[in-house]
Every structure is written in structure tokens, then in C-alpha cells.
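A lone chain, given as C-alpha cells: the form predicted on its own.
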Amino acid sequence: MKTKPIIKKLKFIPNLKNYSSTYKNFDYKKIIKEMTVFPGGKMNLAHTACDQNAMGYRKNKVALYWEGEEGQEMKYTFLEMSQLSNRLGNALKSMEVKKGDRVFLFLPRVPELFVSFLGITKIGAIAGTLFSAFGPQALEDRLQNSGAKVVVTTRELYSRVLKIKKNLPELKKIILIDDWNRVNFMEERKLTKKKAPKDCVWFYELLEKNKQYLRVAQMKPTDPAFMLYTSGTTGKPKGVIHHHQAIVHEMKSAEFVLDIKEDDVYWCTADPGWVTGIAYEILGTWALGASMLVYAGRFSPAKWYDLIQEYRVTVWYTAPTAVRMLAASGASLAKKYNLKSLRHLASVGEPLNPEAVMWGIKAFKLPFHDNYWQTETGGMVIANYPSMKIKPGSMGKPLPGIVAEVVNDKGKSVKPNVEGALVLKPGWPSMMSKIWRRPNKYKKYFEHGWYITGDRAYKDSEGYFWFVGRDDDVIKTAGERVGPFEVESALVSHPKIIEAGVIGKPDPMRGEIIKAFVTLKKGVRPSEALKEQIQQYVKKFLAGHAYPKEIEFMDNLPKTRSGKIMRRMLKAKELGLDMGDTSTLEVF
């Protein structure tokens, strides 16, 4: 739905004052040179994000405001974050973790996650983050493929790791965090002594034993720093590697798009298991010296408004699903709170529908600004900016330093308002450096001199980009990417299911929901009770967001003659669309 462009009257001076002139004259090479503070053109993204603040006038400034689900409140200065992460870095070195080793964080949104990410990358190891909702199979796929040497987790989540530990020969040590020792280490409270399970060590005991001074590893800008697993339409999840210079683009995009300023209190609602939580909670934001809010509790409109009011949040970055759920609670609820501290709103995760943009104006007198990027891009690549008019429903325009285009199947640009493949010119600082152990997969992202996003779009006559859809079958539900293959694998492992096909079905609240089509084993009768049983099974197998909200039983699934289930046929059937060419189908 297209609506009239929104021209804003800003009450602040935006960081990006003139898009056209900045875009024309922007040069990433100069900025990278400025940010390589170590001899020989070297850097370390954790040093850039945290230590440089801790060594200067911001050392006693709050870096992290943290609130737990039960109302626990903690805060950490940049100096405290620097010293705690130094202690963890030293601890990892004592465990013989070296440059390039993988250390994974299987944690909820707790302060120790941020401390750990910094500590890992400070010593040149590769940090990986995992959603705390992952079940044993999802964990095994990622930890096994990455060859993780150490996992940091909580005692509650440890039981899931224990179930698969025998299948992880490269996993040498598990670092455990628990509520009983979640204290501000700088208060020097005496730790309760409990014996850790075999092959485990307590997080705070490690910190207590190690020094708060660390010689930070001086890394080449193109050395690997962190990795995330993202789902595809076939095969196992793929490990996307990002290098230290990723922070250069993440910082500049946070400056231009989120309009982060030093005195901001910024709240990004994303989980650090997702790239947004790394790029725009840990890295880009702190590199600009802003304070960050992290809330570990569940979604609640009233609670969210209370947090904005209490912490006087100025910049808010959240997901379209959350915006739709807030809208469902009504603008009258928002008006019960003092939300005048807010000055800029942005959205991430999936296309933002025009109604959500307009609702922001109704509830907060501020529009939500949509932007576009992927795990593989490492940062925003197309966005709406405070200084530019918004065309509700549009992704906006490319960031300075990014060349985006819409092309045909030969890689040639198409005319305005003509749909084509959305592509980017390779070479920006946060572009993924490789797919872990899958070089051929990495090469497939590039064609005709372009990075292929896998999405379709069109560009209007004013240079605004508009998202059309995904070339493949990856499902985006409530801002999370879910690969059909993973869900199908979980389904067919159920003792009563013989085969399954999974699609994304449009949903006004979540963007898409997962719908599964399943064929039951002979003699098994379909029922509503069985549907519920299957849903709970998949929840435990994968993650809370990766289960099918709808299940349909079928005698046969559409397949090619080679046996590949045709998801596009399932989707066409569900949505009443043209089936297209069915000549290669075996059955339907």
C-alpha cells in the first residue's frame, strides 16, 4: 500500500544533513584508515567499541543499562565493560583459546553475553552467538559445523548442550553462568562456592582469577571476528563470517540511519543471537559512545512503554512485528506514558508496512523508519534517513558507500518501476568474508560483478527502493529467518510423520507464519490433538519461533521426479495462485 510521502519537521540536527552530497563524496577507504589505530594498519573491533571509550572521558559513562524479566536492574560503565572483558579474554587464553578459534555464546540477553563477546574478539578468537531458544538439534548443527572450542552458557541451558556434547569432539570447555553469581563483579561480593559439572567452570570464578589488564590482539581489518548461522532453503544452516572492519560500516550506518549521538539512550530490542544484536547493540552503537538499554524480559506493550519512560530512551530500533503488536494494543495505552524523550524510531527484520509507519505518528508523533539488510551484509545497506522524506512502504535509498541496483537475469540495470533482482556492488566493510567451510556456497552469492541478495525489488524514479519478495523460500516470521529444511527435518523425525513440506504464509501480525503440510505414516489418524503434539515436538527440537502455527495433513506432497518437494506448489495451493508449470511433478 503506497501512501503520501511524509515530510518531517525535525526538532534536532541529524547526523546525515545532506544525503546527496554525502553519498557522492563518501569514501570508506579514508574512514578505515582513520579507525586502524594500531601500527601497520591494524585494529580490533572490541577495542574500537569499548576500550577507546574506557580510555577517554567516557570511561565512567554508562555503556549498558540492563533490566531482567523480574525487574532486576544493573548498569555497567565503559570502564567496567572493558575490565570485565579483559578478565574473560585472559581466562580464554589460559584455556589455550587462540586466534581464529571459535567460542560460542548460548545465552539469553544477560550482561555476561556482552562482556563475553568483547572478551572473545579482544584475543582474536571468533565469537558466535546462538538463540537461547535453540533445541539440541539446532545447537548440534551449529556447534559441530563451527568446531566450537568453548561454549559460554547458563546452568539452565547447559542440559541441552550436555545432550549433544558426545557429538562435539572439538568442544573442550563449557563456561557456566547462573543467577546465584550474577552480581556486579566490581562490587567485589563474595561468590557462593558450588562445584561446577565436569568439563565446566564458573564464569565469575574465571573473572576473579584473571587480571583486568589485557594486551588486545592487533588484527588485520580483514581478519575474522564473529560468525552467525543463517538458514537457507536447502541443507544445514550456513555460518556467515564477518571481519573486524565490519565495525566501520556498522558505526557509520548507526550514525546515519539510527542518528546515534553521544548523549543518546538507545534501545534495540533485537536478540544478539541475530546479527542486529551484534551490529547495532554491541558494535555500531558503542563505537559512537551512546548508552544502551537491554531488556531481558518478554514482550509487553505496557512494560515496553514503561522502559522508555524510566530510562528516557531517545532512539528506538525494533521489529515490524513488535510495531504491529503495539498497534494492536491501541494508541491510547501509549498516551498513558511520558514518551517525550523519543526523537527517532527505526524498524528492522522484515519489510515495514505503511500502516505501521503511520501508526508511529499517531502514537508517538514520530514515524518508524524502515531499512533493509541481511546477515550476510553485516549492516544496513538501504534505509530511510531522518533528513529525508519517507515513502511509507519503501526501503529508502542506499547508504553512503553502498551501490545498490535492480537488474535483470544478465546483471543489467532495469528501468525505474520495473521489478528485478536486488543486487549490491561488493566491497563495503561489513560484507561477509566467507561462508564457514563452504567456499563454493560463498561464490554463488556473486554474479556479473554483483552481490546477489536473493531478493526482488524495484526502484522508483526518485531512487527509492521497494521490496517485492524473496527469490527463495526462506521464511521470515516475527523478524526471524527460518529455513524450511530445518523445520521439515524436525517434522520428519517425529515417529508419526513420513514426509513434510513447509512454507511461509502471510500473516498481518508476524509478517509470515510457518505452515506445514505433512504426510502421516500408514495407520496414523489425523486429529487436532496430533497437530498440537507435533507443534510441541518441533518447539523442543528447534526453537520457540521455528514451529508450524498451522498444520495440514495430506495424502501426498507435490514432488519433482527426483523426489524434491515443491514448496512453490504448496504455497500456490495455499494462496490460490497459478500453479505454473507442473510437468515435472511426480504427484499432486
Ligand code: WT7
Contents of the next structure:
Amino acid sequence: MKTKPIIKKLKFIPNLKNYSSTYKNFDYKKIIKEMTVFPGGKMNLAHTACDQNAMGYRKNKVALYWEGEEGQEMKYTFLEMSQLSNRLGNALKSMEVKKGDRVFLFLPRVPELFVSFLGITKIGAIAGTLFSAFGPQALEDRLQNSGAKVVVTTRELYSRVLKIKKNLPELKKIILIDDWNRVNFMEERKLTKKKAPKDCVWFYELLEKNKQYLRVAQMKPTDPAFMLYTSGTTGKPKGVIHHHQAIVHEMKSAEFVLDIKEDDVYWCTADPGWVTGIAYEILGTWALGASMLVYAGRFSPAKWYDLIQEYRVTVWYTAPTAVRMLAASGASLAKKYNLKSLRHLASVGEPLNPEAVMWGIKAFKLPFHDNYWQTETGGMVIANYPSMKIKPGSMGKPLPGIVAEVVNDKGKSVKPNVEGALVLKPGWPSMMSKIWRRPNKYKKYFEHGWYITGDRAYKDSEGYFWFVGRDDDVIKTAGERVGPFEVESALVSHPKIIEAGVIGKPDPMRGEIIKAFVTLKKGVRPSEALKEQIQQYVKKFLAGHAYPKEIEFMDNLPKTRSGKIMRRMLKAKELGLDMGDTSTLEVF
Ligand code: WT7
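Next, report the structure of the form predicted together with the named molecule; the form predicted on its own has already been given.
Whole complex next, starting from this chain.
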């Protein structure tokens, strides 16, 4: 659907006043120089995000408003965040965690996650985050590949780590948060008298024992700082490494796209288990000195509106599936709340359909601003800006400092409105610096001098980019990126399954849902009960979001002559499309 462009009458002065002239004159070298505040051109992203606020006039300003699932509320100032993370940094040092060692966070959205992330990066170690819905297999893949030395988790989640601990020889210590859900801020958290399990220490005991002063490790801008696992089409998830200078682009993009100003109350609904929660909760937005809201509970339209009203949220960053679910709950619900504090809305993660952009106007008198990026890009690369007209359905234009292009197979630019591969010119500050322990995977991202996103798009004659689809089999369900290989591996480990092929099936609410085609062992009778059992199995094994919502039993799966399952054929069959080139097809 094509909708008329939205010309906005802004009631505020945007940070990015003139896109074209800023884009033309933008130079990252100068900005990196300004942000390398330590002698010899060194920096530390935790210092930029937190300590620099804690040392200045913002020290007593609220950095984090936190609300838990059961309505518990906490507040942390920049100074408190800085001191608590110093304590954790000192604790890690006393455990012999050195620069470059990996420390992973397997946590729900608790304040300790933010404290830990800063503490780890302050001492120059690499912080990794893991989504709290991960099951044992997903955890093992990531902790094993990263060679994590320490894991921070809660007592509840610890049982999952325990199941796989024997397969993690590099894991030395586990830091446990006890009863995070029931207690209050540090002073009130009675130090637990219980003995910690083997190889574990209590989080708050560590904080208590360690000093709140720490000399932050002075890092080269290109030293590694944090890592995240993300899925491709083949093989296990890849450990994407980001360096300290990633914060330079995260801060500038938060300034230009989210329009963050220091008196904003900013709410990003993403989980720091994913890159959005790191780049635009901990790093870019704090670096600009804004207060941030984190809600650890489940999605509910009424609760979300209640939070906006209660905390007077001004800037809101969310995802298309959430917008569509809010729309389904009706604009009249939104109208029951006082949401006048809202000034600017943005969305990311999957295509934002024009109806969803327009629904923002209907419910909040503000459009949602779509923007596009990836785990690997470390920050937004294409976006709609407050000062620029929106063409609903378009991702917008490249960020200042980013060169984006649509190219053909040979890496040559195509004409306006012609579809091609979406590529970027390598070298922006937050571009991933490595795939952990898999240098060849990293190299595959670059071709003809471009960074290849793996997405297809076209650019119109005014330079707006329009998303077409993935160039590979990666699935996007409710904004989460799921590799079909991971789901297939989980499926074939089920005792009753022989083979499995997994695809993304278009879904009006979630963008895509996961659909699995499976063949069963001889003598196994297909049934609805079996489908459910398989779903539960994958859920426990991998993660809550990565299970197939639909399962279809087949006698055979389409394969190439070399025996590779052809997901493309399964997708064509599902969508009732032309099968395309079937010359290499073995059976169906
Ligand atoms: C993939 C990246 C979202 C940032 C962090 C998570 C898809 C992302 C959009 C958008 C259409 C989008 C792409 C991309 N995607 N944003 N605005 N419109 N598609 O990113 O999990 O690494 O996934 O998400 O396919 O490659 P991620």
C-alpha cells in the first residue's frame, strides 16, 4: 500500500535540523577524536555512557527508572549506577577476570543487568548478553563458543546453566542474584545467609565486599567491548563482536533519530538480550544523559499506556509487532490515558507497514518513525528523522556517516526503484569488528568493497530506501531473528523425527511465524498431540520464541541432489507460488 507522505508540524526543535546538509558535512573522525577522552586516544564506552554523567552535574539525576513484573519500583541515579558497577568491576578483577575475557549475563530485565554490563566493560572485559528465555541448548552453544569465564544469572535461571555446566570447561565462576524479584535496593537486600552452590558467589555479597572506586580501563577505540549471538542460515549462531567506539555511532544516532535530549524520559521496550537493548538502553541514550525507563513485565496494552502516563515518557522506541498489537487493542483504549508527554515515536526490527505508521497518528497524534539496522551494524543505519517527511512504508534515508546503496550481483549500483542487494560502505564506528572464533564467517560479509546486509531493497528517486525482504532464509518473527538451521537441529534431535525443514510464513501480526515441515520415523503416527509435544520440546531446548507455531507432517522433503533440504521449495509450496528452478530437485 502506498500512502501519501506525512509532512510534520513539529512542536519541538529537532536535534537534526537539516538532514541533507548534516549528511554532506558529517565526519566521524572528528567525533571519535572528541570522544577519546583518555591520554593516547583511549576511551571506554562505560565511562562515556555512565561515569561521565556521574562525575558531572547529572550525578544525582535518575539514570534508570525500573518497574518489575509485580509493580515493584526502583530508581538509580547516574552516581549510583557508576558506583555499583565499580564494585562489580572490582569483584571481577578479584576473580582474575582480565582484559578481553568474556563475562556473560543470563538475566531477565533486572537493574543488575545494567550494573553488570557497565562493570564488565569498565575493566576491559567483553560483556555478552543472553536472552532469559534461552533453553539449555541455546545457552550451551553460546557459552561454549564464547569461552565465557564468568556468568551472572539469577537463582531461578541457574538451574538451566547447571544442566550444561559440565560442557563448559572455560567457565570458572557463576555470580548469582538471589530473589531479585522480591527485595528492594541494595541496603534492603539482606545479605543472604545461605551457602552459595558450588562455583557460585552471591551478587550482593560481592558488591558489599568490593570498593566503589575503580580506575576504568583505558581502551583503544577498536578494542572489543561487547558481544551478541545472532543467527544466520547455516551453522550455529555467530558471536558478533563490537568495539568500544561503537558508542560513538550509537550516541550520534540516538541524537539524530531518537532525538534524545537530556531532559527526556526515554522508554525502549527491547530486551538487552538483543542489540537494541544494549545500543539504545545502556549506551547511546545514556551517553546523552537522558533518564531511561525499563519495564520487566509482560506486554499488555493497558499496562504500557499506564507506564507512559505514570513516568511521563517523552521518547518511545518500540517494534512493529508491538505497534500492531496495540492497534488491535483499539485507539479508544489509548485515549483513556493521558499520553500527552509523548513527543517522538520510533520503531525497529521488521517492516513497519504504512497502517502502523498511521495508527500512531490516530492514537497519539504522532507517527511512528521506522528505522533499519542489524546486530552486526551495532546501530541504526537507515532511518526516518523528526525533521524529514515520512513516506509510510519506507525505512528512510542513511544516517549521517553511513553510505548505503542498492547493488546488483556485481556490486554495481542499480537505478532508482530497481530492487537489489542492500549494502553499506564498511568502516562506520559501530560496524562489528569480528565474528568470534570464526574469521571466515566474518569475511563472507564483505564483497566488492561493500558490507552485505543480507536484505533486499530499492531506493526511490528521492533517496528513500524501501525494504523488500531477506536475501536468505533467516526468519523474523515478532522482530526476533531466528536461524532455520537452529530450529531444524532442535527438531531432528527429537526421537520421533527424521528430517525437518523450517521457513518463515507471512503473518499479519508477527511479520512471520515459524513453520516446520517434518518427516517422522517409521511407524510413528502423526497427530495433533505429537505436534504439541514437538513444540514444547523445541521451546525448552532453544527459546520461547524460536519454536514452530505451525508443524506439517510430510512423507518426503524436497532436497537437492547433494541432499540439502530446499527451504525455498517449502516456502513456495506454502505460499502457493511458482516452484522456480527445480533442476536440482531430488524428491518432493
Ligand atoms: C534484520 C536484523 C533491529 C535492530 C536490531 C536487531 C530486519 C530490521 C528493519 C526495518 C525491515 C528490518 C532485517 C535485518 N529489519 N529493521 N526497519 N524494516 N526489516 O536486528 O535481529 O540483527 O535483525 O531485521 O531483515 O537484516 P537483528
